[in-house]
Amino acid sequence: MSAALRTHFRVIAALVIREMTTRYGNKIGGYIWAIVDPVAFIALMSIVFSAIAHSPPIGRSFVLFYASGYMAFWIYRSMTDQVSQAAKSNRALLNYPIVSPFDTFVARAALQGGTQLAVCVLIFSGIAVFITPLHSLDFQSLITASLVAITLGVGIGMLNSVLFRMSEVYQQVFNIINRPLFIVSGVFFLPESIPHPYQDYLLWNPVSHIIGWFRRGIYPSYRAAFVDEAWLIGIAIAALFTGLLITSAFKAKLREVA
């Protein structure tokens, strides 16, 4: 391993530790909140929709259905949000030539990925123990869908880190457009239940494919035939490649203090 590569690893490790201290603090309460937040939201959705409908669209557990949708969405959304703010949050450190914007992206993505893994394991383990058994999980689908969500989130996050820096208007427009994404991505419903041609419009949203792919890993009988794996992987890789190109081209802009 070259000296330059070892230096980058040490920088990234230091950034991860700094991010952990900044985000979660030195107290256990900070880490607990990372779990309580999605759990509370899933519980709220389950209570509200169980009062409206007799049974969820798949299976018998409202909690499992909404957890399978929300966690898949959360993996993408939280990764995008964290990476898009990585350079800005560490701008003071970017004054040092040894620290690059790319290091901050990798550190944020590594910490958020580890957090996502821990939260998903804890939530679905809790569901399996206290609510409903989880039989015949398809770990290949769960892992692949999660990795695609992370890749897409990192790519869009890097792209946004530059575009947010260059235009506050773009940031406001992106946030406005991104708000309905939670509603139209299939967290609350199955895309198959939407009539044509509206279903076709919804399926241009890659996050709906991520959620369907993730749910396929939870429910053995759910085919999610609408999921286009090749197209989704291509979109995620294209987003990552574009993010790398843009941040490389505008890394000097990301280092600017004002």
The other form holds:
Amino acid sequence: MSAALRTHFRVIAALVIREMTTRYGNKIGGYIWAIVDPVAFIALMSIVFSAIAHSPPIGRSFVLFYASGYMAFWIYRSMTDQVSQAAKSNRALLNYPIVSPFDTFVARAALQGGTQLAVCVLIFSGIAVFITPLHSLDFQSLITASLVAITLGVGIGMLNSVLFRMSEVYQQVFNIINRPLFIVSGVFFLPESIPHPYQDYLLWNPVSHIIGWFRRGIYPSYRAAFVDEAWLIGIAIAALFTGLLITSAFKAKLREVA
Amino acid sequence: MIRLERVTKGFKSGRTTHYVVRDVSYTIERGQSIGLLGRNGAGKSTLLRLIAGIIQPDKGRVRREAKVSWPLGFAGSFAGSLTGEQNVRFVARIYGVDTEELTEYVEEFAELGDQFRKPVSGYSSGMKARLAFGISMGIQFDYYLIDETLAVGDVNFKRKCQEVFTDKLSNSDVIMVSHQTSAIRNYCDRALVLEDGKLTFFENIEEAIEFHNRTLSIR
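What's the form predicted together with the partner chain like, now that we've got the form predicted on its own?
Below is the whole assembly, all chains and molecules, this chain first.
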């Protein structure tokens, strides 16, 4: 292994430790909140929708339906949020020339990916034990869908870390567009249930494909025929490359003191 | 050795570009400690950041064939939410030195007492400077980049800094920005004056200071 690569690994490891201590370590409740937040949200959605509907769009469990949608959405969304703030929240540490903005992205993504894996395992085992048994999960679909969500999230996060820095207007516009994303991505409905031509409009949103793919892994009988795997993977990889390109072109900007 | 090769760095403000350095070539040989003079806003700190490799030149390049420290200064290189101790551990990890050894050294050196295990966000700028100085003295560099931090703490602390620093200078060199010409006289044997994007080299510190004072009085 080359010296430069070893340095990157050392710095990334140090940043992961630093992030863990500030995000979770200083207060005991830190780790608990990472899990309480999605659990509370899924529970709330389940209660509200079971009051207004007889049964969820697939299966019998409201909790499982919203958990499958929300966790897939959350993997993408939380990764984007975390990565877009990575350089900013480590700005002081970027005064060490040995620490590069790239290292902060990798460290954030690694820590967030680990957290997501832990939270997903906890939530779905909780559901399997207390709510409804989960037969024949399709792990290949779950893992691929999650990896695509992570790739897309990291790419857009890196892109935003630069664009937010350059333009406050962009940040406002992005937030406005991003807010209804949760509603239109199919967390609490299936895109199949939406009539044409609106369904086609919805399917321009890559997150709806991610959720469909993820649900395929939870429900063995659900096909999610609308998911365009090749297109989705293409978008995710394109986002990652654009993110890498933009952040390396504007490396100096990310280091500048605000 | 640190070699600046036709380095240009400027900042745009509106339509005009203010150049910190413009097509500057200069080689800093090992064994030379250099004081960097220039009026306020000439871009001495930026030049130090270029030398450290925190920022990249617009044109040209900076070659470092030596282990160069980060610029020690009040700008702050600490995560505020971490304690002093955690910041020390972080720096030890990134530079690959023994965490326990460095922690012990800095705790003893920086004289922060209980505050060492409290978040840095509550530190005064003097405390931060003491921490920064302690950390960098605990790691062996070929070049120490100093941005106005030697004069921190009380008389005793200053004396201690001077002792450690003078000791360091037997193996290492320093590139120092300071308003206090006395510090530059004490530690440096050469000087560079940064003015209007140009670097002027002086073998003799006194000549540099005189030149610097003259350019100050012209403006």
